[in-house]
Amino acid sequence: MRSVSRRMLLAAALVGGALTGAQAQDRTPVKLGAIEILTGPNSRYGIAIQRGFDLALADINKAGGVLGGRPLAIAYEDSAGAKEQALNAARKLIGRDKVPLILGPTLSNEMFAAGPVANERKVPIVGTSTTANGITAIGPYVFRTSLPESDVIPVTLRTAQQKFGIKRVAVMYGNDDAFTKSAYDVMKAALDKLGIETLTTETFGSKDSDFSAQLTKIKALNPDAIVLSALVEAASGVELQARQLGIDPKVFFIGGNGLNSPKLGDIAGAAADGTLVGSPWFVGKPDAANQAFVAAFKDKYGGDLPDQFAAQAYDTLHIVAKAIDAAGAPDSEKIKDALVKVKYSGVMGPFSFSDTRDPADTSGVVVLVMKGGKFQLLQ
């Protein structure tokens, strides 16, 4: 009986050391979701945030995947631009593949959709892009990597009054998004708290493209500067016809989150010069890691630069990287935990998230001026 328990137990020990060995040996990818507009008319932004994860998960996997040894994998879910199509998204990412954590949506109405169902579920969230009030307020599994309006536009006022004295502005703002609805009511409180004048507050839908009532008007009002909340498609219609109309452009721009896009020069040219914007991160920051990130994307793209959405897609998949190597485990509950626990220092710099799952540090944004038809710091 002696000699029967003996091989029993030695029979057992090699399979629990075989379990452990292909355990260990485990290299099923760990595949995530992405949620991000790659059609449409704001897929300028979705494609620099896949480029911006793409990029990240090429260098994650060549230095040995996450989970000692196991390779990254994203399935990508294009919105359209859609909260409805990004709400099915993510239904379909958790329902059908079972991923264990959503990157994106690219837009904070798409957020506002599908941060709730991710929350129902357990599934973290991370918004790369999502800039508007109350995003991360959605549910204690949403995060978000880009810094929010709020912490960014009042920086960029207070620059534009110091430097360039302004003193009376007229307002322009998409007024069925919520993105540059939000970023409207950030702009409207600084404007309040810095005593600067608001000749004129106008509205337009994200789909116009006659903006030449507003700005007929906005003219005749003579204003030191516009402040305007768009997206890069409709500000740059903007500012081209505000030059067609003779606007001069002494009376510059002052934009959110939504214009700080290269696309901005592309589209407007020279009409978008003097445009200000503020940006947590620049593509000439002459730190190592940026550059190096500049150099490789400009190699894998052929030639183009990245932009800041193209920059905090990169890091935001490096430290969800972190955060699944310090789950131990491709488990949505011990990567939310993790999550908020990691530190890490990208390419956008130091990076940690806050009590309310938003970015830690905000010292580090910075006030862009586009000239001849691309973004520089202003000096």
Contents of the next structure:
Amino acid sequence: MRSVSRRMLLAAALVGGALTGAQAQDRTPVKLGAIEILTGPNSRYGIAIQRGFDLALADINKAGGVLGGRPLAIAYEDSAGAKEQALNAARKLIGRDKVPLILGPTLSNEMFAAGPVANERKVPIVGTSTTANGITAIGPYVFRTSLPESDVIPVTLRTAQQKFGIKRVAVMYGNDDAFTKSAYDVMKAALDKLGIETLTTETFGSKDSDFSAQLTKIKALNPDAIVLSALVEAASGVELQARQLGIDPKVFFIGGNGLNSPKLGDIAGAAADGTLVGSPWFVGKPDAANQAFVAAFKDKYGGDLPDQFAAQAYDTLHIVAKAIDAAGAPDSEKIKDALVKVKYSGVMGPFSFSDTRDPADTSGVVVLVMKGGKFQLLQ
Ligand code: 1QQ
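Output block for the form predicted together with (3S)-3-methyl-2-oxopentanoic acid (1QQ), input the form predicted on its own:
After this comes the whole thing, all chains and molecules, with the earlier chain placed first.
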């Protein structure tokens, strides 16, 4: 009898031990940081990104979260498009919240401020919309899932040349933002390479609202097209004013990533018709994964369609979740090492990082044209 009860006690102890083990299974959320533009003139970009993340977050948590059952969470910080604010947000997320990884920031201009801090503190930071040259050269903890302008703009300009026979263009760019300046450099190199003549190069500040001096000069030169590197607020203003000043609607705009937002059509309306942009994604991309994403997005956000910023963010959170699982712990160093090895197929198509932590596959660029205030695939 004694031995039986001892065995029973042993069994009870084992069960108890097993129960304690199950109870001790870690269910604490894995909280990431995100720095995005949630207020102010450029918030259309950041809110699209936030919506993409939040949709992916819901999917991931519905499927059991990360690391065998821990929910994933995101602490958002609003940068308002200001690089000092993005820098402070990075400091706060790393120092106070101790996040193992940061998503964002929205603008290259902000990444050049926040990226070095994350890199120095050895916290991976993943841009989903930063397209300027030199982003990942900040350091080994800096990643991006967005295609750099250097992979997109040459395709856009070559398409404009082949399809519309442009020979002479005017160039306009914002000269106080890292992305708009970098995209201008890429445009200039591509125009030279294609043998397209640049009649004039005009600059403006990102907060300007009067572009009449530059546009009046451009009108007199009678270009085939206007190549424009700007964020969407200024871009909409330029396009509206161009038509008000009587620049012929046949003289279409060719833009960089800043113009690839539905906000351009919302603000500029018919004045933006004919605008060409290169894009890594389009809403009508017919594969099942993308169409399911578009439907789920519309469902969650009251019928609104996703844009490329939302699609890119959606895939990025899945890529990051995969890296966290592969890392086996919410540890910055392990996540960094896992990220470089991730292979993922999402709504943008197949994805992995190149050895410079940029997208490895640069082949998926399509050219979109604005018609009736909406971008559609150029046929
Ligand atoms: C950059 C961009 C912007 C258009 C992102 C919103 O491409 O800053 O790099």
